[in-house]
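The chain that follows stands alone, in the form predicted alone, written as structure tokens.
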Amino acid sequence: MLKVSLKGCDSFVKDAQYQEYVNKALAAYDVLDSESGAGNDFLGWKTLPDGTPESLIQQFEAVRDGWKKKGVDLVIVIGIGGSYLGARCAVEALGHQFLPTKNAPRVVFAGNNLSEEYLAEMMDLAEVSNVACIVISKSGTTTEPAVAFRIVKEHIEKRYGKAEASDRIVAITDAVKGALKTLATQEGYRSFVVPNNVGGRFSVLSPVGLLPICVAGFDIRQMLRGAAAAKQQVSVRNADNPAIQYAAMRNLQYFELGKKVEVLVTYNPRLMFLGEWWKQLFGESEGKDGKGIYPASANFTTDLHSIGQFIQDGDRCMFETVVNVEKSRRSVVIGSDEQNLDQLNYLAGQHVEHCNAMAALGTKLAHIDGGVPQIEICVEQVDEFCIGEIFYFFEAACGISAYLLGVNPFNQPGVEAYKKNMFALLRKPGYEAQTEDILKRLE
């Protein structure tokens, strides 16, 4: 069971302050629960853990098994933002960090940048692999994934022929409209639906995340069970609800203590992309109307040797949320050495994870002493069930926190500004009139 501990904030806040924000979080919970707040037409994510039909999971498995029979050893997942971050988070958390997943293809991600070198080197890999592709886009016209898909599609069609390409490309897109839906229908691609009532950053438990995770060789039924367990846990209206606790404390840090930055910290490198997914979830949900906590992430102990100095002794603008994993899935014991030149014999016989845990405790005390409050979120281990728990917990907590903050958690009015400028500079039809003005501004 996922747990939240606020003991690392005790020396910074008063009980009465915290209770005030618990009451505010409960009011925000009521808005989310009653589906009466701004953006309430994007609450479909709430039903995904226990509302995903078995027949849909079996369709995902049919894609996986069909590609396995063809010998596919590379699946390129194309998408940006919420269309890839959740899947990548799960794949990197659950897979071996150095070896391929047994009986599963390698899964790589494209369409999340416009780097020519990145695409060229990915296509180097495609040239020596047996390739299939999952393309994820509601519209099919978002620039980054559309560019990547055009290149990957051309490669697959030239190498395998158009008829075979139709079996090697799967689209996850709108149910009835859009460029990608039109293409999927024309070319006969298998397609799955991006639910209309689920925004991209809340879509990891929909086909957007589940199909890539399934194809990568992981148990999506267990992930949904974990999410369902978290849903049950955060659906209780009281102060013991971990989503209420987290939302209350992070908003207290912001409003009462002036903390403008939240650093999501993990002590396990396989959770590095959890920080990337979490940053989009909270940054895009709360960063609007001149409000919001800036979401940052760090992986300790690695980053203690880089930004650790700033966290310990820099501007007191931040607090930490640490995701702790209680059990390691592997065992490595430190041996003894006769010369002991590295002076580590005092650790002989200890598990490396014990050292990691002591580093976490030592860091917690040092940072609290240095003026950095700490929230802890604990899960049992890194497996499909716990990853599902984490996903749903943060989604629910984000909805509550944003309503407490006073913003719509489910829109993103600021993400279009750069696109308009980029389109004008690229002289996209319809944007030419803005080009000269933008060029003058850049002089």
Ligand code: PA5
Given for the second form:
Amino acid sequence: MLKVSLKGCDSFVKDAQYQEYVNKALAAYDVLDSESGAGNDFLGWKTLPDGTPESLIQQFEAVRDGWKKKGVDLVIVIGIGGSYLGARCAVEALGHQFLPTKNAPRVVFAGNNLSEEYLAEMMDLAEVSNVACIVISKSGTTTEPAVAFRIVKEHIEKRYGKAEASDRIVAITDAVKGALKTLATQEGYRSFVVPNNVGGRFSVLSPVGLLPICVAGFDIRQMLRGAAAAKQQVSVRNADNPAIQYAAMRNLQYFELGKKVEVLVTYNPRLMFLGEWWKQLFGESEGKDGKGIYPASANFTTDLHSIGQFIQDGDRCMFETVVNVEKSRRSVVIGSDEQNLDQLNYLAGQHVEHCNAMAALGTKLAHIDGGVPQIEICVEQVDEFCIGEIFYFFEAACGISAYLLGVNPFNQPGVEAYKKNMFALLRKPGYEAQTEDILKRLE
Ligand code: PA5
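The form predicted together with the ligand is what I want next, because the block you gave corresponds to the form predicted alone; please supply it.
Everything in the complex follows now, all chains and molecules, and the chain you saw is the first one.
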């Protein structure tokens, strides 16, 4: 069961202060629970853990098994933002960090940047692989995935022919609108729907995340079970609800202690993309109307040797949220060495994870001494169940936290600004009137 500990904040926060923020979080919980707040037409994510039909899961498995039969060994998942980060987070967390996943294709991600070198090198891999593709865009009009998909589609069609291409490409998009929907219908691709009432960054437990995670060889039923367990845990209206605890404490840090930055810390490199997914979830949900905690992430102990200095000793603008994993799924014991030239015999017989845990405890004390409060979120191990728990926990906590902060968690008005400029510079039809003005401003 996922747990939140606020002990690492004790020396910074008075009980009464925390109680005040718990009360505010309870009020925000009511807004989310009664579906009466801003953005309440985007609450479809709340029902995904226990509302995903078995028949849909079987359709995902049919795609996976069909591609397996064809010998597909590379699946390119195209999407950006909420249409990619959840799947990438799960695939990186659950897969072997060095070897391919048994009986499953390699899954790579594209359409999440506009780097020509990235795309060219990914196509080098495609050339020597047996390829299929999942293209994901809720709006169906996002430039980055559209550019990548045009290139991948051309490759697949040239190589396998148009008819076979329609079996090797699956689209996940809106039920009725958008260029990707039109394209998928005309080309006869199998399609799955991003529910209308589920926003991108809340979509990992919809087909957007589930299909790529299933195709990558992981147990999505177990992931949904984990999410359902977290849903139960965060659906109680009291101060023991971990989502209320987390939402209350992070807002207290922001409003009362002036902490403008939250660093999501993990001690396991396989969770690096959890940081990326979480940054989008909280950054896009809360960073608006001139408000919001800036979400940053770090992977320790690696980053203790880089930004650790800043966290310990720099501007006191931050607090940490550490995702602690209780059990390691692998065992590596440090051996004894007769000569002991490296002077490590004091660690002989110890698990490496024990050293990691001691590093985490030592860092916790040091950072608290340095003025960095610490929230802890504990999960049992990195498996499908716990990843599902983490996804749902953070989604619910984000909804509560954003309402407490006083913003609409479910819109993202700010992401359009760069696009307008880029379209004008690329002379997209309809944007040419702004091109000259923008070019002048760039001189
Ligand atoms: O959370 C969001 O809504 C965004 O990050 C989107 O997921 C992202 O912009 C991709 O949009 P789309 O799926 O429409 O291509």
